[in-house]
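Quick heads-up: it's one chain on its own, the form predicted alone, in structure tokens.
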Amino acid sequence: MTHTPGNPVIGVLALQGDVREHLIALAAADAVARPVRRPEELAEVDALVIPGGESTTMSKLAVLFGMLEPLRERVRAGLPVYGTCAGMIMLADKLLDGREDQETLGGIDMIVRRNAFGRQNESFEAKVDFAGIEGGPVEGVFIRAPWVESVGAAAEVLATYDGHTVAVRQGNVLATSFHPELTGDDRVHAYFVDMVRAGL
């Protein structure tokens, strides 16, 4: 589909997570923010967001509703994708700690841990430099968060915390171990939001 360079229309997949609030940090950034539950919802958007949550209950759900493939033949394609933490965990090629049944999409060339920052009772928020976004450190929220082990030489690592990776780019495919739209910061979503003007 086509669309004014200005005015992306980017899904936040609402299959379970913070949809919400990436739907708000969306207009802020100036796109088009809908929901996408459904293939045919998929089909609509110029990009897409994979919200934090609950990484295996999301893969399931994937599965249930009948997207898990139509999101891999759409990453495969070249869609530009942007994931929190749950998300992150969704766009690795290969996870450790992961449930066996447990499905990915793909589309960065990364290893992730799983809640290798530590439980839900040992989240936290950091001030974090991230390469490409001006104006200061932004604001991360950890919430039961990944990290990249290592990263395969396509990707490009934006942002370590604590000596860890914690935002990875391959591409048009983004991923972040935190949680930006939980912060007021509006500043990763704009930087996805003109990855995505830029392929358009």
Given for the second form:
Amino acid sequence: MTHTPGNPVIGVLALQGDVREHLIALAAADAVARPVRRPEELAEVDALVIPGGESTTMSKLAVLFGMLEPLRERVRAGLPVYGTCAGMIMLADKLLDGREDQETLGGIDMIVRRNAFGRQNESFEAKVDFAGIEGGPVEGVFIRAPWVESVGAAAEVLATYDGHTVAVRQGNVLATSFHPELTGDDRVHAYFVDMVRAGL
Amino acid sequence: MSTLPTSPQSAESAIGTSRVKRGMAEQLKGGVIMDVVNAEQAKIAEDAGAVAVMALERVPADIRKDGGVARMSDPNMIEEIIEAVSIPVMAKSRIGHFVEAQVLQSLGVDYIDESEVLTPADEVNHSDKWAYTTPFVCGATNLGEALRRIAEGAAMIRSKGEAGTGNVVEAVRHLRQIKNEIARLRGYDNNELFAAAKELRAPYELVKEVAELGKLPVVLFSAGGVATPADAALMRQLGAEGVFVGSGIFKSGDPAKRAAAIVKATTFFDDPKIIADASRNLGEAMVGINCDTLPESERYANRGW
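Form predicted together with the partner chain, following the form predicted alone:
In what comes next, the whole complex appears, and the chain from above leads the way.
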């Protein structure tokens, strides 16, 4: 860890996906944000965001580029991680409707169903009440989004939409079905940065 | 986001908004979108790490070879590909053929490419892309063309290049053109933006937005002629947020290997060692065509306006 007093260094897994938007949102939430593609870059961050993207591709690239095991090790060792959409899928201990060979990192005791809200024509925006975030509901942008079928005892549900769990936290690990990074509303990122600060 | 009209929204939830259409393309960034003509190829593309596939009946190199009118693909074939893979599936409509676009939306494709690779159905008008829930990607050779497509509702732009040639020269030309014009806008003051909009033949609001952002308000990929890992990395280094690879993969000697190599070079576009490794022993690349010997009538990039 290379933590220095001041703002935490938060990496964004940059194998593929909306990395830029997360970097901007994290910077707005007073973190030092940087892209992470290699194990040595992963070793230098205090926390990690796994962005939205195509989860099968991201998982495949993580295997292909030798990132899967280093990521698993750091998550197991307690690295604070926040995953959006594809990132939520990566953080699921168990996955439904994924590819047979699709690897996840795990980190949250939950079962996630991939593309549960449908294909692109069903992608939608809606207001979502988020436990622990003040100032009214957050804007939820759901794109070919997953939902959480069930969570274990250690995981806490932070938001639901239409009866489905769409935000979960377990200890240092946070996951949302939706994409706060696309909205310009940085409150979920600020919530995560607070989590990171609390653990440092 | 854009000040242009968007689909109606309710207070409860809204589908087909600009944010979910453009946001979908944001999820594809850093990735490779591959042309496929059947379910088997789609699986090879997915296995290689493609972020999406483009379902079409013939790859551009074969459209060139066969000649005739190139149209939307058979719905059966598109549905088979949707069934075969879990990644997003795109499909092409002819320019201005809004009924082909309606059909593609009804099939549930994730993105529609209103594409110059197919034979245009209308020589004046592109489709009104605001009218659809399904997002559209369109080609452009310069900034004005890109902004006209965005004004019509395109949620993603790809520089056109010259599809089916295996020659990256036009892709480079078009991407450089778009990037240079954006850079020039950055240097203009407010007084100059009105004249710039007139010259670009694009709505002032969009021109102003680009001048402020320093980029398009939608994701910009590159297409048309990418055949090697180094080609893909070149387009990324020139500023493309991802690449479309058409004929380059399945017209080569070892498609699975080449597809994976292009994905790798696209992710690590700024690491020559990784690109070198990805470029080893790929077998034969597609043969390729010299673009300066292509007659004007066979240049797809000239289609669309």
